[in-house]
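Shown here is one chain on its own, the form predicted on its own, set out as structure tokens.
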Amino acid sequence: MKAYAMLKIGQSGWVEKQKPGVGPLDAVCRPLAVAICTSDVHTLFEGALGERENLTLGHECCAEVVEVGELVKDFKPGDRVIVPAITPDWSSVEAQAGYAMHSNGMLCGWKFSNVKNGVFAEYFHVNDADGNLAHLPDRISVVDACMLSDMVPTGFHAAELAGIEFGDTVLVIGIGPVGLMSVAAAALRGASRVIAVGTRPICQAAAKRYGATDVISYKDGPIDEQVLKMTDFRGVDRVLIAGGDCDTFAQAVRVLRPGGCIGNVNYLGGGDSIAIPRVEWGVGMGHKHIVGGLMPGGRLRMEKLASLLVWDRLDVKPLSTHVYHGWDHLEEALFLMRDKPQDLIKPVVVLED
């Protein structure tokens, strides 16, 4: 089979690989559509995970089941499925402790294009199929289903980590596709005011559509100074970080009220440490919480998030601004995500016949 692989940091291309086999609990699938993630850019062009040789890229897709193991109960060849970007080992002790995304090691629930071959291939392997796959409802297109694999669950997880409550004032830093879903999640969880930070007009417009009451740009000055001024120096109850870098946390701490929480789902692709401002953190005693988490995977979560689309509680169509057809466009879509033109939110490549 053909697969699109990272050959080394900064270099990728099509390679020939053997079709994966299937274990008793597993499945082999073929993609119906795939999406490009900024994490793919970090991995390939920045070496954020270190050197990888001949590793198939990609972790966002929906698919058709081709083969299942003898112990798989709920899926069969021909089923159309949502494939989450995070596919934990559900029998691990970490899963029993409530942190399945870290099964068998920190971040090791993130297998595709990290510790095993990803989904940018004619066929790919899914461990623990009954626990990780979810049936794709007929009402959801393959393009929208790709958003359910990573963008929706990651963006929503920021709101979960921060513990948004009714009436909260929330700051969302970064309004790419994940940040836009953080805005949507904040609104769904009852935030009264949602301040979104981003620069591209297409993302600013989408943020307002998803529930942002205010949109600011870091190009207009430090984020913390802008937010403090517009909140009469009271700050915010929650901060959701879906963009920026290691220096972003200092600004988030400065605007956070005592008792508030920062929920980070941003992939920090560079830097060695994060600086926390001592005084604004209450000299260590300000009850300002910082929580960072990899999105949960699993069938139940995928089914619940899919139901938001089925019952028109969430519309992810604005995210997919560039839709291509055929494997020949995959590299074009990848480079588009790297370069991020002004009219881009998310590229998707449709592969079904």
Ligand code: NDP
Second form
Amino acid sequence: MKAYAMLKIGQSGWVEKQKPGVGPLDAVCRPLAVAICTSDVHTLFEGALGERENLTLGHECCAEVVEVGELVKDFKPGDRVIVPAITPDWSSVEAQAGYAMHSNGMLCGWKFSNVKNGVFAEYFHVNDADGNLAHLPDRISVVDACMLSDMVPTGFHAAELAGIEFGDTVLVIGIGPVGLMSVAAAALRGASRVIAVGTRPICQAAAKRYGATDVISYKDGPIDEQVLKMTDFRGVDRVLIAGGDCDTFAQAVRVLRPGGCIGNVNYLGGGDSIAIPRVEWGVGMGHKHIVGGLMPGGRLRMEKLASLLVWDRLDVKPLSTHVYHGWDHLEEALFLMRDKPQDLIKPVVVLED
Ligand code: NDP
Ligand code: ZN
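Mind giving me the form predicted in complex with the ligand, seeing as the form predicted on its own was just shown?
Entire complex below, previous chain first.
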């Protein structure tokens, strides 16, 4: 079969691979549509995961089941499924402790295009099919379904991590596709004021559509200074981080009220440590919480998030700004995600006729 692989850091291409087989609990699927993630860009071009040789890229797709193991109960060949980017081992002790995304090691629930071949291939393997796949409702298009793999669950996880409550003032730093879903999640969770940070006009417009009350640019000065001014120096109850770098944390801590919480889902690619400003962190006693997390996978979560689309609580259509047809366009879509032109939010490649 054909697979699009990372050959080494900075180099990728189509390769021939063996079609995967199934264990008793597993499934083999073929993608119906795939989406490119900023994480693919970090992995391939920045070596975020270190060197990988011949690793199939991609972790966002929806698919058709082609084959299932003998112990799989709820899926059969021909079923159309949502495929989460994170596919934990649900029988691990970490899953039993409530942290399935870290099953068998920190971040090890992230398997596709990290520790095993990803979904940019004619066929791919899914461990624990009953625990990880979800049936794709008829009402959801294959393009929209790709947003359920990672963008919706990750963006929403920032809101969960920060524990947004009714009436909270929320700052969302970064409004690429992940941050836009954080804005949507903040609005759904009952935030009052939602201040969004980003510069691309298409993302700013989408942020307003998803519920941002204010949009600012990090290029117009330090975020903390802008936000403190806008809030009469009271600051915010929650900060959701989906963009920026290690310095972003210092700014987030400065604008956070005591008792508030920072929910980070952003990948921090550089530096050895994250600086927390001592005085603004209440000299260690400010009750300013900082939580960072990998999005949880799992069938139940996928079904619940999909139901937001089915019942028109969430419209993910504005995210897919560039839709291609056929594997021949995959590389173009990947390079587009690397270059992030002004009119891009997310590229999707549709593979079914
Ligand atoms: P994008 O690159 O599309 O968006 C990043 C956003 O951050 C943009 O709005 C950008 O602004 C903004 N930004 C850039 N620099 C700064 C800065 N210095 N200060 C404040 N904002 C800044 O990324 P995605 O939305 O696709 O992904 C966001 C992050 O989430 C990535 O790091 C990705 O790897 C990570 N991720 C994490 C997952 C998890 O499970 N935790 C899963 C998937 C992704 P603009 O471009 O407008 O100038
Ligand atoms: Zn992703």
